[in-house]
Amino acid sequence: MYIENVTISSNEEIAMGIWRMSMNAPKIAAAYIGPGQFINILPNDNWEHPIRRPMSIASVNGNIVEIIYKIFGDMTHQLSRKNSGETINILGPLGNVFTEWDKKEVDPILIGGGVGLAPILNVYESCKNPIMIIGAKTAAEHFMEHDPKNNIYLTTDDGSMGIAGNALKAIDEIDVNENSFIFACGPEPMLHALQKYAIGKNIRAQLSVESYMGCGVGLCQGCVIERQNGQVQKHSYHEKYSLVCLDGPVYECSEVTFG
């Protein structure tokens, strides 16, 4: 893990409110171990905005680290105004990784919702013949084509592109078998629904949990999620709860409880 002042190589809007930023970050790129990891960005180095923002790594190529982010508020808006050549302070790489997607006996189903598409695209670039499902509210938020012949399924809440509905609607159109393995990242309601689906179908799933990780190193305790462990005593805090930044963000679907 490093704290690194990096130079922005590019920062462009690729769909409505969706931006891609590339940074020259040699130390963090060298320490990167795989899809699922994230960085914590300090968009502005001032006392008005002292808290970092977690961003999943979308790709690493040489010294270049890339993220894909969505404008949600003031800080991501300020991030979108950064230009090539400017510097920014980032902490990383942080967190664990997706595993087993590269095994021969695994048929990967990659599912991304909202800004959760970044780590999913990261896995997709390394997978052989995966099925990928990407969800968005409307067609304007997509930056790729709905292409079922090549196992790329896009969904929209308003039905303006691809399959109308959420990711589970798209799963109904694909072949799910005993070798299927879901790898997903997105908002909590989506992950909760996928968790129920995977358990009901008796297939494995790994879920990358989105959480507010102010420090990224376990100090602020802002990213607590409950473990699925009903046997622990009331005082066993570390057995009952998990810190997403340290233990995650990737979990087996049977490990955590949503809601």
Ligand SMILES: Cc1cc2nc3c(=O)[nH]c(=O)nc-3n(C[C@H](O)[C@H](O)[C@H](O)COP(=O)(O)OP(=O)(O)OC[C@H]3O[C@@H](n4cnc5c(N)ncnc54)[C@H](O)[C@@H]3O)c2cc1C
The other form holds:
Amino acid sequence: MYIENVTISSNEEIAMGIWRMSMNAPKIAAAYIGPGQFINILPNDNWEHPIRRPMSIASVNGNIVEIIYKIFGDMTHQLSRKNSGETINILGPLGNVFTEWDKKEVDPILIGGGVGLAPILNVYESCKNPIMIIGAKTAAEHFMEHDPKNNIYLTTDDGSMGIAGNALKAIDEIDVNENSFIFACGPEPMLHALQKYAIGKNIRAQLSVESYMGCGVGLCQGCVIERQNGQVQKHSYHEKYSLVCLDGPVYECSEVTFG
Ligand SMILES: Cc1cc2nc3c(=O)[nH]c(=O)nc-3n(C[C@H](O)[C@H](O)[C@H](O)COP(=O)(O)OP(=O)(O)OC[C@H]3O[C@@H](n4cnc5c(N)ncnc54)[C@H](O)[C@@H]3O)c2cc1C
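Given the form predicted alone, state the structure of the form predicted together with the named molecule.
Let us now look at the entire complex, which starts with that chain.
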């Protein structure tokens, strides 16, 4: 894990409120081990926002690390105002990775909801013949084409593009078999629904969880989630709970407890 002052090489809006930023981060790029990992960003060197913001790594090419982010609040707004040539401070690579998507007997179903698409696109780039489902609120938030012939399914909550509804609606339209394996990242209600679906249908799944996060290195304990690892002991903090920054963000489907 490294802290680097990195130079932004590009930062552009690719859909309504959705931005893609590339940065030259040689140390973090060299230490990166795969899709699922994230960086923790400090956009400005002042006391206005002293807490970093986590962003999934969308791709690594040579020294260039790319993120895809949505403007939520002040920090992401500030990030969107950065120009190429400016520097930001990032910590990473952090977290674990999706596994098994590259196994021969696995038919990956990649599902990204909202900004959860970043790590999902990252897996997509390395996968052979995956099915991909990307969900958004409305057409303007999508930057790809709905293309079922090529196994790319887009959904919108308002029905303005692709399949009307959420990712679960799209799963109904695809061929799910015993080799299917879901890899998903997105908001908690989507992950919760997918967890129920996968367990109900006996389909394997890995879920990347987006919890609130502070330090990213296990000190602040801000990103804790309840975890079922089969060895939970009463009052045992470390058995019952998990820090998304250290143990995650990717969990086996039945391991996490939502809401
Ligand atoms: C491991 C991980 C990976 C992530 N990857 C990405 C990514 O690739 N792209 C991306 O756009 N975002 C990602 N996020 C979420 C991102 O970190 C938050 O959107 C960001 O912190 C918002 O910062 P802000 O200052 O702009 O907004 P804030 O002012 O901090 O928050 C604005 C609003 O967003 C809500 N919010 C903030 N953070 C979260 C969160 N983590 N979960 C749910 N709601 C939140 C707040 O309640 C508030 O309503 C990731 C989060 C985690 C934990």
